[in-house]
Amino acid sequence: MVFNIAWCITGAGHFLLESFEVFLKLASNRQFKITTFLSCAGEEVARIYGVLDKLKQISPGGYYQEIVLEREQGKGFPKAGRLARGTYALLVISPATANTVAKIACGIADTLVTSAFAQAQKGNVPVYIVPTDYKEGIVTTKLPVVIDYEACRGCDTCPPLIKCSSNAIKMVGKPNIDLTLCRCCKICVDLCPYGAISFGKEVKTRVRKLDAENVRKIMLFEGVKVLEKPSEIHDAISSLGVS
């Protein structure tokens, strides 16, 4: 038996790489067909973190194995309508930004992902959500490619700038990375002789009380299970009766 799973990506770097690894493992099981849905922000962040070009390993194409981009779906999000027909066994939103969670909590369906959620509810499709702001407190997250300006020497000849295939590095006094162009090839990380460019640097951020409250609200929704981290998605698979 084949199980169709819908995976939604929103505009968060936090938990994105972990979510990708979970679904990459699921895709290796022939019992699953995975459709990947990306909001506009999700597409941008997936590119910035180097995931976008790898999604074909999870959704290689073909029916129920597409990569569905919000910017290509118009205002009606027709492919989200599949969820209302009950043709998916599960919808997973991971990572889910605080913005997405807030919209879901208020019943707003104006993006591809929030529309997919609403359609899943109509089709009695179970939904698993991994919010980036699970509970109040301090969380550790990883940054995309960044430059440490204290370590940067501002070299007259900057190898990362010269070799960047996306032209994402600009000289503004010192080199500056334009994340709207970066594709996370990480060549710049290897080329800087002073180690001033890094990927995955850990920083601490605070979860707002408001965002944690919205998470608690959606925990009460029928057919919705809120997970604390992507590794718990495997529990959803067990609930489908698949090992």
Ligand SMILES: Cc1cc2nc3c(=O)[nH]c(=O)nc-3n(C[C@H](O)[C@H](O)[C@H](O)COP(=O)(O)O)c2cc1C
Second form
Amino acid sequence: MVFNIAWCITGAGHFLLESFEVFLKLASNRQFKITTFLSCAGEEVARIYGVLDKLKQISPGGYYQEIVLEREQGKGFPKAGRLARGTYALLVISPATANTVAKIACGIADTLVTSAFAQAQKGNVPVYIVPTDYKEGIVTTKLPVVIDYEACRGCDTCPPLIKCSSNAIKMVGKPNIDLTLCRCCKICVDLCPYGAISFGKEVKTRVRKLDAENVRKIMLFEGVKVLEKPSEIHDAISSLGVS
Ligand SMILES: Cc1cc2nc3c(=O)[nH]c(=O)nc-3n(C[C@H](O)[C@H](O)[C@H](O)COP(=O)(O)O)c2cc1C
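Output block for the form predicted in complex with the named molecule, input the form predicted alone:
So here's everything in the complex, that chain up top.
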């Protein structure tokens, strides 16, 4: 028996790499076929964290193994309609941004991912959601490629700027990374002679009360399981009796 799983990625850096690892492992089990759905912001952030080009390892193409981009889906999101037809065993939104959780909490379905959620509920498909802003307080998260301006010497000839194949580093007084262009090849990290560029640097951010409240709202939705972190996805799938 093969189970189709719909995996939605929204525009969150937090939990993105962890979610990718979980789905990479699931994809290695031939019992599962995974369709990956990306919101517009999800596509951008997946590129910024170096995950976008690797998604083919999870959804290599073919029926129910496609990568579905919101950017290419018009306004009605026809591929999300599949979820209402009961052809998926499960929908997982991981990571789920505060924005997507807020929309779901209010019943809004105007993006690929929020529409997939609404359709899944109409089709009685169980949904797992891993929010980035689970509970109020401080969370530690990882930054994409960033420049530490304390360490940067603003060299006249900046090797990362010269070698960046995406032309994502511009000189604006000092070198500056344009994340709308960065593909996260990380070549710049090794090329800076002063170690001023890093990837995955940890920072602390605050979860807003409003966002945590929205998470609590969606916990009450029928057919929805809210998970605290991506590592819980596998056990939750086992409890469905499909693995
Ligand atoms: C590099 C980067 C990382 C981000 N990480 C997060 C995050 O961890 N959590 C979050 O709620 N929003 C995050 N955002 C902001 C969302 O992408 C933004 O709110 C977007 O509108 C979400 O759209 P979506 O919910 O349709 O994917 C991030 C944005 C960028 C550029």
